[in-house]
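Shown here is one chain on its own, the form predicted in complex with a further copy of the same chain, set out as structure tokens.
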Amino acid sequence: MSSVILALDIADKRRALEIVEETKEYLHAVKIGWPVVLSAGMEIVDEVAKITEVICDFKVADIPNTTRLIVEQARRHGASGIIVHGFVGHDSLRAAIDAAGDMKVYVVAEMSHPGALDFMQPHTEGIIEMAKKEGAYGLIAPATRPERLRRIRELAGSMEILAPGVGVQGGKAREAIENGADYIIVGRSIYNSENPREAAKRLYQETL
């Protein structure tokens, strides 16, 4: 059972699918975001979903009705999970969970870029509390800030935690797991590696 999620930030659909085929044995899932959908189309979600689980990283931050429409599309294309923002409040999250069906809804608890300190960070606890209350499946918390990850783990109860930022962004795989992440999200360190399969395997072993 792997703890590695591949962030598939590759615009070229053929290359993206190749990387997934090469590394799938060592992956828990693949995360696909807007830039790739905008260049490759939502068909990339359908195609990767035939190989492994797909989490749509759409960071949905809209009113409830629009949220519902976006989540429904992710579901229609075979995604197993979707990432939404919590800062837009309880009714938008409710709409996401109601529209998700069997899909797992992950709420952004905290982001890792400097601007996350401007407005978001003081609300991490409130967002986690809301996510718990509404019944979200999991949280997104930064591997780049282990002490925050540990704090979020304390607050999260049994919610699953996915930790992006491992590798090029500076987060360490083993450390993230030890601080409470259930899964680490890794992009460039795998797909820009000369041997993506070996890179995925190393991360897989590191997090066993």
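And the form predicted alone, for comparison with the form predicted in complex with a further copy of the same chain?
Below you will find a single chain and nothing else.
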């Protein structure tokens, strides 16, 4: 089974679907975020969900009622998972989990970019504790900082960890898996490649 999740951050629906078809053999899932949804509408989730599992990367950060409405839409369009922020607190996270049904809820423990060190990292452990208490399925942790990924794995226990930042941001596929990630999230290194299929295959092989 593949440990590679494609971050489909492309604002061109036709090209996005082409890349999914080219790379699906080497993917665990496709992560769909705002760029392609704002361009193509939620129908892109429906279409990709017919090909492989979809995780909606909406990084939901709102009051409980709005959170519920967003999660319900992701579920209605066939997503198997959704990413939410934890810093908004336990009531919003609870709303997400309640609305998700059998859809997996992943909580951002720490993001992969340098700015995550400004305000997010000091609260990472509290976010993980809350995510475990509320019953979230998994966490988002940075492949760009292996030592942080390792620490988050220690705190997460058996929760599933998805690690973004592999490739262009500097994270290494094998290193992320060795430090506790269950799956790596890769975007530009695949979809901007001259041969996305071969790029996905190479990353797949690195994680074996």
